[in-house]
Each structure stands twice: as structure tokens, then as C-alpha cells.
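The chain below stands alone and is given in C-alpha cells; this is the form predicted on its own.
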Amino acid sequence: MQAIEAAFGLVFQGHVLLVIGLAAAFGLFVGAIPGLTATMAIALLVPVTFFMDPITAVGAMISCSAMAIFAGDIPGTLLRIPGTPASAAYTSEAYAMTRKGEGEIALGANLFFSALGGLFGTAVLIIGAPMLAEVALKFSSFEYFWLALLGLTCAVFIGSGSATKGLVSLFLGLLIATVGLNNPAGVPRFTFGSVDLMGGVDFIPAMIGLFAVSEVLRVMVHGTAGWSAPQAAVGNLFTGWGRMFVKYWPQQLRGNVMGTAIGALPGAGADIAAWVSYATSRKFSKTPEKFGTGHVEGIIESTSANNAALAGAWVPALVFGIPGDSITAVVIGVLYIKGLNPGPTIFINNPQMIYAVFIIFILANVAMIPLGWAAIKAAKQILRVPRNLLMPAILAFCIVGAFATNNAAYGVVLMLGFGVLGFIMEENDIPIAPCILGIVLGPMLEENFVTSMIKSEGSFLAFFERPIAAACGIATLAIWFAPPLIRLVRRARSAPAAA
């Protein structure tokens, strides 16, 4: 009890909560431009927290990354750009309830169910910490190569159009993840000479072609016919809350769960959490057919798991120093300068410290409420330009923001590339989600199959000797083949009654 007196103690206090108020809005800034992601957003903030004490530095890290990972879904609703990549697995859903006059709804279930999401995620960052560190590092490559064929399953989901279009976007995606030397063989792969190739494609820029300057070209060709200002206006934010959480809450749960999960795990974070989710959420959904058009219930479900993926990263990162994602990696460095080693001796010598990092996660989710209000309300201007004008602009954030990934034009020479692809791909009704999912989980899947390998000796049957990973692996093989054997079942059954 005094642990917990003593962090409150060292939380509410006025320079804190301000410095924890200003990176708030600095991450909601950063996460709502395309390009630049949550992950820079801690990292610029780097710098300024060496003249902050430890709470405070810990407080600003946490609250600008909570807010940057919502934020990404503002541009991403709005103007069809993914702010983050954590916002592109339902970036074209959210975009299409704007088209249809219904922004509102997408932007307020993105506000609410994002804070329900940072919420219980923390939640079981303080209940369940050390049980969901153990399980996370009982995950080696076996397991996380059954993760990653998981996820990539999902592509078939996440289509609206056929099943095999999915996996020709899957496979176009899965292509471009071999470009360059970072392979297990380190052997450079369809670079064509190009030193910048060597270094492979870099994901912000392809997301942003893909999903952004696709758009750009489309409006250039097809004019501005489909849009008016007024389908694009964003009214009461919050109408429909109430409503949502009552018809929705079941997948709502299921995103929390999922969300915290694979944030616990080592390496996955929020990106996979909010694609594997909506996958999830189409598979079961009881109109799966609505998906694609307009759809609050797979928004639902992935905004709630990126959202308790950042905190469910938190996990692995407190108990043992082992970083959840590329957000606590920077985090736990920062810790290291502070004198805070992050381990089980953190719980046990500097409690008041584990109980104010949890503090600083509920007020920062709760805050996203006002904030995230505010930045919508003040973000919706955009859609009274006019798409003539809008689309210029939006090309020249596109291009900033693919400079800033490496400070090269190389980035932007990317971009213009996918977005040629992307709009080439839509024109031909072949989706871009599943490109978008080979390209981000390609150089896992092939990392972990070879060092599986490795450990194994060539043998197979090893990617099901252990518990954990013969679970997924059972799982994924289910996934693929339950289905064509039910039909085959119910043909033959239904063969003799027809005879």
C-alpha cells in the first residue's frame, strides 16, 4: 500500500502530468502525419527525456506512443493514408464508411474502442505480468514461424474480393520481402546491382504508395465523381457509443485478448495484433459480406487489439528487459540510463516505480478521450477542400513523409513505384491488404522457417515436438484444410440422398 501511495505521490505532480499532457499531443501530431510512426515518435523524444527524471521520461514515452498509435487512424479514415502501420490492416474499411457519410461512426469507434483497448491492456499488464512473461518466452522460432504462417493465412481473409486474387496480393507481397541482403543467408537477392535495393523495401514507404498516391492516381483518372464534401462530413463523435458496445462487445473482448497476446510476444506488437484481428473478426463475423464496404465491426476489433498490443508489449519488456516491439526496445534503453534496470529486481526494489508506470497507462488512455476528440474535430477541416486541391497536397505530405523513413529520395522513388502497383491492383479488383501483410511478415516467416531448420537438422516433424508450437501448428493446418474437407464431406453425403 505505501508502493502504491508512493507512485501516486510521484505521478500526480504538475511537471509531470504537463510533460505527459505535451508529448500526448506531440504523439497525436507525429502518429496523424503518414511516414511517421510511433516508433520515431519515441525516438525523437529520446533526446529530451535525458534532463527528465525517470517517472517523467517513462510517462512522456508512454502517453506520446498511446497516442500515436490512435492517431494513425485519423488520416487513415479520412483520406484512405495510414498514419501508422498499426492503422493499415482497416484503413480502406474506415475509408469507405467516410465515402458513405458515416465518418463519424468510424472515427468515434476508432476513439473509444482504442482507449477500451489501451484500458485492457492494462489491465492485465498489472494483473497478469509475470504468468503472460512466462508463456511469451516459451516461444522460440518453431512457434514464431506458425505465428507468422498464421498471420499471412489471414490474407485470405482480409480480401473482400476471391480467395485467390488474396493470394496473388499475398504472394506479390511475399516477393517483394525477399529484395535485398537481409536474409538469413545474407546473399543479395534481386537487387539488380542497385546498392539501394541491398538494403531491401522499406515497409512506410510502400504502405503509403500502396494506399495513398494509389488514391492520388485514381482521382487523376477517374475524376472526383464518387466524392461530395458533404457525404465527408464528420458530425457527433460519440453518437452511437453506447450502441456499439452493447452489439459489438464480443468482438471488442476478443480484439483485447488477442491484442495482448501477440503484444506480449517478443517481436510481433501492434502492426500484426490489429491484421490478425480484423482476419479474425471477417471470419467470424455473421455478415462477413459487409466487409470491405463500409464496416464498423472489423474497425472494432483491430483498433481494440493495436491498442492492447502496446501495452500487452510491456510485459516481456518489465518482467525480464526482453522489448515487446520497437516502441519498448527504445523504451528499455531509457530505463537503462535511468538506473531503472528492467527485470523481476524492478518489482521487488523500486515498486512505486512498476505502480506509477501502470498509473501513467490508465490517465493516459482515459486522457485519449478529450485529446483524440479535439484532433479529429480540429482534422475533419481537411475534408472541406476540395479533392482538386486535397489530392495535391496530400502527394506532398506523401513525399515528406517517404523522405523522413531514410532521409533519401530513395523513399520517395519507392513510393511513387508502389503507388503505381497499388493503383494498377485496384483497377484489376486484386486487394492491397494482403500485399501490404507478405511484405510485413515475409522476412519473419523466412527468418524463423531457416533457423527452425537449423535447430532441427532439416527435420519437419520438429516444428510439432513442442507444445506451444504443435498448437499453432495444428491451428494453421486446420485453418487451411477444414474447409475444402467439409465440402468434400457434405458432397459425398449429399450424393447418395441425390441418387
Given for the second form:
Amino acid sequence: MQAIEAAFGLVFQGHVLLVIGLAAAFGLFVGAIPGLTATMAIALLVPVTFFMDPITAVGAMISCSAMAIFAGDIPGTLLRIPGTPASAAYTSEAYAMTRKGEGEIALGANLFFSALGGLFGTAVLIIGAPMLAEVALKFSSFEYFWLALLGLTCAVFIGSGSATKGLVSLFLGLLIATVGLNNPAGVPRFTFGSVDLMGGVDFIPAMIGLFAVSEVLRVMVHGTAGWSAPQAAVGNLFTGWGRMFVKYWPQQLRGNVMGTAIGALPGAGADIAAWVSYATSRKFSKTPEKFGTGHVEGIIESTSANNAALAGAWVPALVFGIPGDSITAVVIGVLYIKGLNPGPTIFINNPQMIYAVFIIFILANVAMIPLGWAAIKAAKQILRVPRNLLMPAILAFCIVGAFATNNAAYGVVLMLGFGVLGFIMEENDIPIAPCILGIVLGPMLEENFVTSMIKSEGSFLAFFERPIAAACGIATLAIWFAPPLIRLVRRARSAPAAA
Amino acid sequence: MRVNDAIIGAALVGLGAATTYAARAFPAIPGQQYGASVFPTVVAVFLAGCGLKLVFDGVRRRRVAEPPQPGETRGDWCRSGRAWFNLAACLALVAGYVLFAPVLGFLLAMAAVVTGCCLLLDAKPWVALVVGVATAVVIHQAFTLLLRVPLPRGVLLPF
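Having seen the form predicted on its own, please provide the structure of the form predicted together with its partner chain.
Complete assembly follows, chain above in first position.
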């Protein structure tokens, strides 16, 4: 009880609330601009949070990411350009509603069900995380090794696109993670004689480069010609909230559950949750033929899911230190820098911190309704910001952010290198998220692997001797080997039929 | 800059091989079988494996000469000299910032970078200049006064 009181005391301070509010506005803005993702908003925010106390920093990141994921729906609905990848699943549907003159219903549904989804995810986080933490206290290096590997596996196999390219991104990330002195043997690796690289590849400049600078470079190359200002006037957003809630409560609930579950799965986040939920909604709908013609049902389910996933992703992040998506990957990096190492012990040593996270999550999702309303009303102006002036300003932010992490020009150089890498990767359809998860989880994977191998004196069987480790191990191997096996079986079955 | 998968694959195989070679020199933890070289070697081998797969896919796709995928139209900018110029100029501006910020100071160097980038994106010169100076001043004030980051002051030291 004392911890909860302490948590309220930590959150309800003028400067904390002010920062959370500013971060929310920033998140809404970045999320609403097509091409700028929620992860990018976080990457740009991190250098600023550097100078805050832990609660303020974490609060800023929570409110910024929640708002950005919602705001991505705004240009999706008005212009048919998703603001963030998490809105892409239902952009066509929402735009079809706008063309039918139901734009305010679509946006209202996005706002209302985003907030509800976020609150549902938060409830699961509040109930689930402490319970899981008690189990996690018994974990040893074997379990952590498998969990890290499971997270990386999900990041590659659950995302859309080519698994090979996902793996390439992941292994690049893991390779980058090996740079420096930070390894079990404590020897310098791949430092090329540079003192700066001894400390490893700095995570924040790398993030800024991969997620933000790459986008600036893309605009430099492809030009700014893109969208026109939205024409449709938006009416009363609150129309039909009660009716939609009553009529579509099963869809909403399913979206919430699915979103939280996918979010909590290490390595898969809001965008995947939205795609899966949209597909599920269509599959189980009584009127699947209406999908794609401007039908609110699928929008409700998937917009609930992407915001629920955001909170769900914090479960493995807080309990195991394993990011549920690329946003929590950044959060974990920041927590380490703040000396708040995520893991089950944080629930015992720092409960007020955990409760504060819960409170901020609730606050952010409740505040989403008025702030989101304001953002929708201001959408015309936000979308009119000229991109040829915005992108250079973002580049300036990137530079100063990368510099501020260590107060050294080395950060800017690193940022530029990773910007080029991210640009080349995206141009060739190599996803970036697995790379960033690789950079975050690489040290954990290696440490637990080497520790486990030393403990077991080189026996691989030891990785399956403890029950939870065995379950995680089998799950990981199943994800690796199930798709090729299924393909083999299918081929074997179809071969005699063809003959 | 969409290149054939085979080229990326070949580069990855090269990177994997170089990493494996370099990792052989890492000492083991005394008295243990598993040292600093294990993890990079495993990662490098897998990376090279993925590279081989990409080479294989890329060569096969070339032979079949598939029509370009819908997503592949993005590669068009490669033939545009302007696009290459923009890319090179933007990278050069940031590199120039790294080199000259200690001398010129943050304000001048950053204003130059932002103004330059705006011009690359066809902003009107006076707008570019205003945005460049304003961005530099706002960021400078925020980061030095609020966050106390020691941004380089350079030739503007007296101010």
C-alpha cells in the first residue's frame, strides 16, 4: 500500500505531469505525420529524457508512444496514408468510410476504442506482470537464454515479408551487439583500435540513425511530393460511441485480448497486432462482404488491438527485460541507463516505480480522449506542415540528440552510419525492427548462453533439463521448424495426388 | 537503391567470413571452452548462411526474370541525378557538421545544415534561412539552458 502511495506521489507532481503532457502532444504530432513512426517519436524523445529522473522519462515515453499509435489513424482515415505502420491494416477501410461521409464515425471509433484498448492492455499489465515476476524469480540463465531467443525468433517469423531478410536484419543486430568490451571474456571485439567503440555501439545514436535519419534520407531521395491537405470536414466525433460499444463489444473484446497477447509476445508489436486482428475480425464477421467498403467493425477490432499491444509489450519488458516490440526495446535501453535494470527483482526492490508505470499508463489512455479530440480537430493544420521544412528540422534534432547521449561527436558519426544502413535496408525490404531487437538482446543472449554452457560443462542437453526452459526451448524450436515441416508434409501429400 | 538480392547476399557472405576470421583471434576465458569468439562466430555463420540463401534467390529471380513486384517501383530514383545529389549533399552536410561544429560552434554549423537541407528540398531561400536559424536557436536554447548539454560554441564563444 505504501508503495502505491509513493507511486502517486511520484507521478502527481507538476513537472512530471507537464512533461507527460508535452510528450503526448509530441507523440500526437509525430504519429499524425505520415512516414514518421511511433518508434521514431520515441527515438527522438530519448535524448531529452536522458536528463530527467526515471519516472518522468518513462512517463514521457509511455504517453508519447500511446498517442503516436492512435494519431497514426488520423491521416489514415483522412488521406488514406497511415501515419504509423500500426494503422496500415485498416487504412483503406477507414478511408472508405471518409468517402462515404462517415469520417467522424471512423475517427471517433479510432479514438474511443484506442483508449479502451489501451486501458485493457494496462489492466492485463497490472494483473499479469507481478504474477509473472514471481515465476520469473526462479529463472536461471537457461530460461533467460531461451526467452531471449524466443523473442528474437518471434521478431523474425511473425513479421510480414521474407523470413530470410528478417533473419539478415536480426543477425546484423546481433553482430553489432558484439562490438566492444562488454562480453563474458571482457576482451575488445571489433573495435578497430577505436577507444569510442570499446564501450560498444551506443544504442541511442544507433536507434536515431535507423529509425529517424533513414527516413530523412528517404525524403531527400524521393522528394516531398506526397499528399494533399484533407478536404473532408470532421463533424461530431462522439457520434454513436454508445451504439458502437453495445453493438460491437465482442469484436472489441477480441481485439483487446488478441492485441495484448501479441504485444506481450516478445518481439511482436502493435502493427502485427492490428493486421492479425483485422484479419480475425473479417473471418469471424457475420457480414464479411462489407469489409473494405467502409465498415466500422474491423476498424474497431484492430484499433483496439494496436493500442492494447502497446501495454502488453511492457509485460515481458518489465518482467524479463525482453522487449515486446521496438518501442519497449528503447525503453529497456533507457531503464538500464537510469540504473533501473528491468527484471523480476524490480518488482521487489522498486515497487513504487512499477506502480508509477501503471498509473501513467492509465492517465495516458484517459487523457487520450480529450487530447486525441484536439488532434483530430487540428489535423488539417498538422497535415499542412510543409515536409521540406520539417525533415531538416528533424535531422537537426537527430544530430543534437545523438550528440547529447555522450556529449561527443562520435555519437553523430554513429548516427549517420546507422542512418545509411537503415536507408539501404529499407530500400531493399529488409525490416529494421529485428536489428534493433538484436542490438538490445544480443548481450543478454550471449551472456546467458556462455554462462549456461559453462554451468553445464558444454552439454546442450542442459538447456532442456529444467521444465520452463524445456517448454520455452521447444516453443522456439517449433517456430523454427514447423513451417518447413508443414511444407514438406504438404508436398508429400500432394505428390501422390498429382501422380 | 534497390539492388539484386544476390549482391546483398554476397556482401553478407563476405561480412560473415571476415567476422569468423577476426573472431578466431579472440582469447578464450582461461580454463573454459567457451570464450569471446563463440558468439560472434555463430552469428557470422548464420549471417553468411542467410547471405547464401539471398544469392540463390537473387540468381534464380534473375533467371526467371520475374516482372517487378509492386513494391519495387521505389528503385526508380537511381536513374535520377538529382536524387543522388540530394543524398550525397545531405550526408556531406552532416559530415561537415561533425568536422566544423567545434570550430564554427553549434549555432552556425546547425543553421547551415538545416538551411542546406531545406534548399535541397526546394524551399525558398529566405524561408530556408529563417527555418535554419530558428531551428538552431530553439534547439540551442533548449539543450543548453534546460538540459545543460555543452554544445560547442566555437567562434561565437564571446556570446
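C-alpha atoms forming the largest set that superposes within 1.5 Å between two forms make up the rigid core. Numbering follows the first chain given and starts at 1. From a predicted model like this one, the values you see are computed outputs, not experimental measurements.
Undergrad: Classify residue 440 as shifted (yes) or not shifted (no) between these two forms, where shifted means its C-alpha moves by 2 Å or more with the rigid core superposed.
TA: After core superposition, the displacement of the residue 440 C-alpha between these two forms reaches the 2 Å mark, so yes.
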